[in-house]
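Quick heads-up: it's one chain on its own, the form predicted on its own, in structure tokens.
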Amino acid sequence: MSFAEYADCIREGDVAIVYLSHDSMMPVKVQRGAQTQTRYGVIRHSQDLIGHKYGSKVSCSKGWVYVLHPTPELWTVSLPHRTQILYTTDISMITMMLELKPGSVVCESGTGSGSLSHAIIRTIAPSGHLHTVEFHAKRAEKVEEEFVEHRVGHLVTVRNQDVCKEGFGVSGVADAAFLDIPSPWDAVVHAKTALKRQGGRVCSFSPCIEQVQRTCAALTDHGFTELCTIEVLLQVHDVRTVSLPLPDFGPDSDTNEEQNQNQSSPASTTTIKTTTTPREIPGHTGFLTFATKPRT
């Protein structure tokens, strides 16, 4: 299993996603003899998990789950928080803009819970590299271990350190850079360096327009181009089934009245399928501004 790579059967050692329901999901370490409890019964490593195949049903003593092959989609909403984190609306956009493909090398600050950067490796697999920089040692240190975990520790490299004062601690080999920092307009300098001399892209995810505003005018100083600010809101509309009264329009003037008696009446109501906004939608997350670096 890899976060990276698709396998057929759970084996010792991987990380699975248990499924509960739509809105819940856990994260397992499978270990031979071990068992894990949901709300829905005991799940015994060795003879449910061990040797299955992801998407299997796991009958418990209360209903059952499923079992999954884990993606960064589903690490998204399953991960323990650590911090703040990016979900699937903004890594999307984040990962189409910044024009990442296998093989990209990019460089991100900071790691956090490391929801971006699984997505990021995914994305740039099997040749690509991510180099990531986390100011909190233990934070870093634990990212660093869930890489090694998830089977992916070979295409990323984690730094302690300020991005801010000791950059990405590369220069040069970047694609795209990502900064999610509280002061970006400090270390875009440091996103300059990294990159390579045939340009790039660059993105800053903050929550305020101040600080919007503060990293436009670093990046235009620094000799950026094409600047974009983006806020990504999601709006996921509901499909029902509805009926809808028919219209009568009269008698047809285009018949005699014997021919109209005789036709028989339409239905009153007819039934369709439409889609509705729901009441309450999520509101703001961030701004997305992005921004190229020009061939030097």
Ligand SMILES: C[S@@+](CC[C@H](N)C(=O)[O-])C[C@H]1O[C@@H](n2cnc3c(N)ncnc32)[C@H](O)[C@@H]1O
Given for the second form:
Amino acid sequence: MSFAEYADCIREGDVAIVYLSHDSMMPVKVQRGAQTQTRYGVIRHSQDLIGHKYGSKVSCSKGWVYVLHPTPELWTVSLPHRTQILYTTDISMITMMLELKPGSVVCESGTGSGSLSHAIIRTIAPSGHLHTVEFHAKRAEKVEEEFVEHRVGHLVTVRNQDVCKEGFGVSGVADAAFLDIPSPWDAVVHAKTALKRQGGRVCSFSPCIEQVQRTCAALTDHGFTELCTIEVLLQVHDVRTVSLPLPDFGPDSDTNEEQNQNQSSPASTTTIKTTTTPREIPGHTGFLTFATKPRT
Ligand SMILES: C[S@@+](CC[C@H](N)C(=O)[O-])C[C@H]1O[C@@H](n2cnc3c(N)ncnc32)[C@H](O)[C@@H]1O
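In place of the form predicted on its own, output the structure of the form predicted in complex with the named molecule.
Okay, now the whole complex, with that chain kicking things off.
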């Protein structure tokens, strides 16, 4: 297994995703002889995981779990949070609008918990590269360990430095640059340096509109074009069976009076399968500002 390549069977050293329920999953490092406690009982790695196929149902003493192949999307909903992270709704828009594809070279800062990084790496593999910058030493060290553990270490370089002062550590190589830091306007010049001479795409994620305004001003000052700020809001619909009252249109005019009187009362409800909209309005995550560096 690797986060960038699918494998059929679970091997020692893999990171598997244990599915407990739709909104509860946990990553597990598979080790011979190890055990993992879940709310449904214990998983014994040697007997229950190693050599079994991904997607298998594992019986525990108080129930069962599924063991899933890791993906960036499953990692995003199960990773240990060291920072606020980006979720798949924003990530999917970022991936498309930055025009990422296999072979792309991407610069990113800050790395944070590596949620977006894993998605970028999967998209640009097997020949692309991610240069990611994180100025918090412990976070940089931890995320680098995770990349190796997830067998994608060769696709990424982690630099422990301040992107606003020292930039991305590369120049003229990137197809795309991404910023998720409190003061992205200070890093715009470094994004420009990192991007290829023939141009490229940039994206900045900011929760506040004042940050967006300053970033757009900096992008314009540095010659970026096609500025566009968007917000993506996800609505998940629940599938439900509901009972609806049948309207009463009165007696049937085609049948005679006697028949109408003898008729037993019709069913007053009907049961249908439908989807319901969320009761809560989706919350604001952040604004995504995209721009293009033109060919120079
Ligand atoms: C919100 S987190 C990024 C989350 C990441 N996008 C993810 O999906 O997991 C922001 C990170 O940027 C780092 N950071 C903030 N300012 C920075 C700077 N000037 N240079 C490098 N890293 C910075 C912080 O330490 C933090 O880890």
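Rigid core (definition): largest C-alpha set, two forms, superposition within 1.5 Å. As the structure is a prediction and not an experimental result, all values here were calculated from the model. Residue numbers count along the first chain shown, from 1.
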If we fit on the core, is the Cα of Lys273 displaced 2 Å or more between the two forms? yes
